[in-house]
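Here's a solo chain for you in structure tokens, the form predicted alone.
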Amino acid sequence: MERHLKWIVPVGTAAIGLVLGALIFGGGDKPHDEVLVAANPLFSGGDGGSLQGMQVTGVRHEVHDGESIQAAVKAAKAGDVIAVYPGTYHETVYIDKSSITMTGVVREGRYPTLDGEKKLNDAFLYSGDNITIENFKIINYKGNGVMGQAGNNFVIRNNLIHDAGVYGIFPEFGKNGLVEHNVLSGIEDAAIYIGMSDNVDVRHNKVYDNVAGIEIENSRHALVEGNYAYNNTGGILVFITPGLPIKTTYDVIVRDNFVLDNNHENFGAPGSIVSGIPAGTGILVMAADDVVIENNIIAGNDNAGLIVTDISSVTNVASDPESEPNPDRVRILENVMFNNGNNPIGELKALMLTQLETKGPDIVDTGAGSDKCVMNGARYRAYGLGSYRPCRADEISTATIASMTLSAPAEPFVIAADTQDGYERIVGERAYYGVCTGCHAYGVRLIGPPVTEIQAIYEDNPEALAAYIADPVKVRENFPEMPPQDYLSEETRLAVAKYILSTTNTDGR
């Protein structure tokens, strides 16, 4: 049996359609002042990978103030462009088909604005492959500005996102993506959150006044380059969250970023993992492997400029024995660090007092791990680098790596199963990875309650859980309200409910 599942696994493999904007990143909170929409343009960024040089192949649909963006998506076919003109739109846009370009037309500084009015959960939800979302202003949502659910070959760029809820830009379980030239603020978890994804570039974004600026979580082959992260609780985080199906984070380059004055009070949901990030953290590497920190300016972060640590510093490593807890093969190359550690807090403050110091370090390593190196380590105020060796000549500079995106588009996912039960399990797993794990880890609290608690409540009653997924009721005062997932088909909701109740946290990779 070979089938495609609408919404989670949409049909379509046509080329990505991109619309060229004026890509100007710099002062102010606008990534550009005007966008001109051209026919069959070429994307000007990247280094020749699969997200460059793709052409618009379909027709153009226009949406004007007072009209419905979702209606245009419903009418669109693979390869089409949906051009949204300035105005205010109060809706959630579901993109459950592939090869669609959503482009805002910006005129005289006026953006098409999606305003959730603190009533709606999400602005954009996409599950298709080859999706572009660009040139929108997104404000006042409760959940996510842009969330990708198991979609490959995505481009999210030139958007202004403020107060969009838990995550600003959140591609989940996707492969081959580009997130660039966005400005995000006021997000209560992560402004840009790359979750369980592979081959993603995060470039030239401005993130400020968030709990976390940029997170690379349980993801592989990522480039974080040329971003401006300031006045967040934590600027840039590269880490493993225990309890998720994908157990690793590795092959991450963090270079050429400005990571400044990330001293914002932590306003994450109490009890969530992100609520444990200490204010004043510039860059945090937690349990991730093969991470390179190169050519960044890291300054004014009151706790520490760069923290390298294991999982136990934030959460209970025993909750997921499948997650290797230590950061291995971390490379700290040439960076500029100054004026960090002026007001260390919590465990780091206590640690420094044992050294008769009241000031925190530029670099601190409180974890184990192996084969870590530092270049010109004597120039930094550092603690815990005794196990580090000098970096070798062949480990110095990542200049030959221009992008982590693929040289050809990632293939679409196709469900192939011999039985109905096998098909249903694949559907449930796919929905769990692409939707549920954004908020639910297996044995620890992420945003919502752990999967183990859900299993205890519903036991052998997947029908009741599927009904709750479609129409949840807030029952826990110290947890955020779960948004309804009624856009998922009835078939998918039941499949994911069965998968949640049967998973053992060893099904991942």
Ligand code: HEC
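Switching conditions: you have the form predicted alone, so give me the form predicted together with ligand HEC.
A single chain, with no partners or molecules, comes next.
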């Protein structure tokens, strides 16, 4: 079931978002099974190929109806592709490794379908970097369709997600990602929820019949572009939720979206943040800074087309003095807005009545925040834009910004800027102090023999030392056995071996 891949890596193409690499699996016994695997667009620019874990070759694993996707994930190594064929799979697939491509093989409209049968929690959970999840149908989960925890350089695209629980697609604590061409409906919170993440593009998705269509929350550098959000309770939300460990939202562009008829009754879980969103909300900007609203078509949203407000609009949560509450430097550029506010509700209705109006506005701003601007403000039925200034010539277009993703992939490791040492030395040092010093010290016996003794035994042979710690044998009568350190990668074991043989710390550790 495994075939080696040959990737065709295009040269000289930097545009992100294009389908760049193509791979054809010819021959074999399944003539119709040639699969196009697009290269991860996040790695096509720059010289990302030199980075760790960025192999563009790997093994292809096939999963067919009746087989386990998780089993293939377990067998996979960095760089591998897991091709899942049409069929129905009842699993929670977790990916705790990096550089894995999960690709659904769609045949004549038949998708590989993950069906949680309302018993399983999440369809995909990933924590590794460089994960792609594409071409799946995901239904009937209780938690999330796709949830990421801290994976960087993620690509989630071309998936059909319906009634998959609380969130459809939820990358959290991730840097550098692309969420595109997904179709999501029936989600009881946000269909696409970018939470506590940086540098993410959300493009060309269709979201409908959800409580929230697209939500950018406590995240920075996001582009929400070309999406179609209709009949959600709220179409597109950009905001700060108090009480989270990463506290800001800024630098968000919302452009070229269709935000239509978001009038769905709110079916958010009691107590959830979105349960307070009034039905009929096109776009909501709450407490987020440097948000640009540009070239959207915003129509038919019965409460208001665009609401700009401060954090006090969420009334059901405990306060957080560390969250800055005001929306600052919001820019409302050219947009088409009409037929909004036909049936304002709650606070907005009361507010409009004080203006002797029964209709809600295209735009309402509750007044908090500073340095906001609007282009051609007079064309909108707006309320509360008194403090807005006209946008300056240098502010009226974001056309120069094609993407918020990084020009080179986010790196999987960090090295303090002030160190002169190479990567291997730092890995060895971290591993030695972080692990070995629990039992070994430089000049004295602890649980294990002193480092000086180890140096005398292994001298110039770090490879042998690395081999020993992976699979220690009993050497000394009066010592306990040393536990295997095989959870450290081969690279780390060699690095710590080299470190231990070269350290001259005479201070006891």
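Positions refer to the first chain, counted from 1. All values reported here derive from a predicted model rather than from experimental measurement. Whichever C-alpha set is largest while still superposing within 1.5 Å between the two forms counts as the rigid core.
- Shown in the overlay between the two forms, fitted on the rigid core, is a CA shift at S68 smaller than 2 Å.
- Superposition of the core reveals a Cα shift of less than 2 Å for V81 between the two forms.
- Fitting the two forms on the rigid core leaves the C-alpha of C439 displaced by at least 2 angstroms between the two forms.
- When the core is overlaid, the C-alpha of E490 ends up 23.4 Å from its other position between the two forms.
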